[in-house]
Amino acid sequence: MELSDRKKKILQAIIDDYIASAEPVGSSHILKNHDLGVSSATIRNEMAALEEAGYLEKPHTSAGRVPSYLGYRVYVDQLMNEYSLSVTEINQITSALRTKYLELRRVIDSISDIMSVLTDYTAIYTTPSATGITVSNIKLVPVDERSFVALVITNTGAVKNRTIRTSKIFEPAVLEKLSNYLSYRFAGCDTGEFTPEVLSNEKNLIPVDEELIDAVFEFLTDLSNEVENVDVVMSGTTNIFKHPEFNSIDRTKDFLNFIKKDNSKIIKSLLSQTGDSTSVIIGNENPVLENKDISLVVSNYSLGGGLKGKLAIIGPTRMDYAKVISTLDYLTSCINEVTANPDERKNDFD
């Protein structure tokens, strides 16, 4: 169903008011609070059409309507007004960023705290990890008859190395051939691609002694694990009690169980599915969030040198999406800017 301009205005008014009040919105409320230039009967008819098309839902205990997941999606993609951060909010963010030169983890903790304070939802971030780092070269350099140094040189110029000792003697020519093959096979690949599955397939293709290939592949696997070693940190988990949707003990318990530490792997996977721009996951759009009545807004931050992470807000589907998106966008742009060239930016916060 293609929405007419009138239907869009009514849908936007309903979602704006529902976000603000958490109460189902009726036609009389719309007529009283929004100058749409139409009668109450017209509003009722349009609301009924929006409900039939799946953009609105009618709670059993109320004559008003609430947005469906589809309604929220249209709202986020087409209808919501841009939110402008206040001077006070910008000052709070800037104050949090001033501590950047003291300790990186404290800075991100501070930013996460300010996110939860400004939005009244739960804030999530992943600790920074080296992403986008690719392999330029792999070298196996003999040290003596039974030891060699394995080196992985990345596109950033960084060198990862490990000294490996074996029970057998391997000729330098064998090490050189293996070096050449691995460099050819993995040149341009992300270090995170050294997974057990990939390396197991490669092992079957390389006619080299098992002790040698196992030792080298163990080193490469450890490099891949470095990329995956990311923590999930949360702030403002008790903010959920401020929202009437979670007055029910069962719903609150379900939310707290979802964000508990044991679920960090699931949450990391959910965040990793988002792209480079700010993403909005509304309720049942992702199976992980099914029947939980919660949404996620996810952004990306960069600390330079290939270090990147995710910043996110999780809250009820009746989320103030415009404010959350603006807050996240402003925060990530500040982080990206002040970490792009610390020497040049240092005086910006004096």
The other form holds:
Protein chains: 2
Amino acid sequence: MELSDRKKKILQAIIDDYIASAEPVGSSHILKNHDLGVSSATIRNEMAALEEAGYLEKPHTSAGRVPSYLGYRVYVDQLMNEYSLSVTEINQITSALRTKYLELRRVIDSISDIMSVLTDYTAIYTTPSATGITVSNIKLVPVDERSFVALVITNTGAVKNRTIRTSKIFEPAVLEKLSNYLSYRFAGCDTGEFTPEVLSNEKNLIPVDEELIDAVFEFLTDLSNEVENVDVVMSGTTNIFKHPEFNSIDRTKDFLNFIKKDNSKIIKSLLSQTGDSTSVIIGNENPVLENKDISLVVSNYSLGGGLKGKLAIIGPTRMDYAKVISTLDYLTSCINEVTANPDERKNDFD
Amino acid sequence: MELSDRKKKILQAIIDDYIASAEPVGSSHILKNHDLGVSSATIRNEMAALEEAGYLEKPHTSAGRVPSYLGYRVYVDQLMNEYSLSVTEINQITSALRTKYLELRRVIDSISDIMSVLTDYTAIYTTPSATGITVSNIKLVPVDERSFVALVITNTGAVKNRTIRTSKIFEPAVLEKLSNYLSYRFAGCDTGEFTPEVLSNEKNLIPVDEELIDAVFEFLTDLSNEVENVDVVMSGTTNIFKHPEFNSIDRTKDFLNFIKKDNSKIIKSLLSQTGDSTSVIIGNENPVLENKDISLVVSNYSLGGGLKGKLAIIGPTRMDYAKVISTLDYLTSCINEVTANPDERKNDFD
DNA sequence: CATTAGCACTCCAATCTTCCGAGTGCTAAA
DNA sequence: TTTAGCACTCGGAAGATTGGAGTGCTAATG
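Write the structure block of the form predicted in complex with the DNA for the protein whose form predicted alone appears above.
After this comes the whole thing, all chains and molecules, with the earlier chain placed first.
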């Protein structure tokens, strides 16, 4: 069903007002706050039609109307006005990004903080992960007689390390020789390739003490499993208290239980279902959000070197979508810009 | 004022009951549930005296009594019965600790998870920090023509790293020579010693390109500042919903706003005020908890190699102190035992 | 003199009642 | 097709009612 222009205007007016006030919107409100040139009776008729079509809902007979999930969807896709960031907001963002030496680990963390402050919702991001990470160098560095650090440096400059203690004493020269061999042998290999099979074949070719090679290879195997190790991190979880829907303890419980640590798998999979462009998930549109009245705006960020992740805002379905979407878009574009031009930069991901 | 035996028994009975029920405790309740051999009238008289002395409070005239902060203090210090962990609980703990290769970063994290599950409160820990960390080795490992990774390996086996990109091309041999010199020069140095003054003196003695040495030294300076970098991490924040005091949205807001990320400085300082043994902070005993009805039980853990931190439980003042204290004590002793015997072990702190 | 039964009194919290008004849907006129 | 007008609905705020758990005091008791 295609909506008439007037219906669209009325729907937009209702959703705009509802987002601003969190109160069901009545026909006379629309009359007062929007210049539609028709009477409240006409608006009522149109509202009834919009309800019939599934875009609006009534909490009860004598209340105003509230957008349905479908209503929000139409609003997000077609109706809402573009929100433009204020100068102050843009300044906040740029000054936060202009630290001289950015540690990769912190960049996205602070961005997520900024997001939550600017929008007054909760920000979520997944830690960056990369496909096609290859080994650039492997080092075994002695710490004391019976322990050394195994290091794998990747093409992205990330460093994975593990301290290994041994029962025997190994000469630094032995470790160095093994380092060199491993670097030579595995340079350019994808970190996902360190399967037990590959390594056990390899093991027979290396004339080194078994304890040593076993420990190192176990580290490598663990690495290949770690590729999937994406975490979900949040900031501004208590921002929800700024919104009236969370004056009810039940809503609050629902929300906090949804975003809690134990639930990160579900959130991760929810985020991963979105595509390459900024997308909006509204209430029941996704089964895991069933009856939770939660919406998400999900975006993608890239830190260069193939490191990518999701950055999202989560909040009540009555969310200021226009503001959230434009803030998110602006921020992710800033990140991409900053990181596309890699200067000297810390890298803490391991 | 020293309490009579009977007063102590009554006070203990009231606090025990209140911890279990979260309801103000009346004289007839005590009569029913505890065998004190006196009538409710006598108990009432004693209760009035205990209130007079500041150990109890009345929410209103016709309600039962509730412990005051002072009451809890006496309870924790003198009255409460020892709680002994059940076999199931001990099994849960040991099986969680018996992973073959423990990553240091995860040990304390999973311990904190276990804590929150076992106690139904929120667990907090500070990331381990160490005093007297010294440099064991410095490496500069080439990644590609114009970038390399600078690594500082400490006596504890922790690895700090930063990826550095340069405008000029440096031969691997140059980097290796510099590595060797820096390792030789700074081996055994405390990481706190890399002040700009020390380093700028040093700089003149090293016949290497300035860009290179500047970048590396900036990394070292940053390291020395980083020593103080202790984070506060929580698990089980939504456990509070299991306790009836958090059926009120205001209590919940207060609590969540107190433990939120922005507040970690205050929490850190609160934790650091405690000594070497397990200690309890009850309600208004500390100004930052003023009128928040929050208590903490704080303990110390040690991961070996000088790495130490605080592990704590935070919850309402009506907390099952006996259970929390004994769980916390048992867990920290387990950690200390496990880590005192360092086998091959991952180390992810950097 | 400490203890206790008895009783009047207090006051919260749960439940019920009342009532206001914002909002609707329908009808009939423009 | 739009609109003025009107009867009707219903949630929620404000007030009234009531029950019961709990107290403090007094006077009797061993």
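Note that the coordinates shown come from a computational prediction; the quantities given were computed from them, not determined experimentally. Positions refer to the first chain, counted from 1. Take the two forms, superpose them, and find the largest set of C-alpha atoms that agree within 1.5 Å; that set is the rigid core.
When the rigid core is held fixed, the Cα atom of residue 253 travels less than 2 angstroms between these two forms. In a rigid-core overlay of the protein, residue 72 has its C-alpha displaced by under 2 Å between these two forms.
Taking the rigid core as fixed, one finds a CA shift for residue 268 smaller than 2 Å between these two forms.
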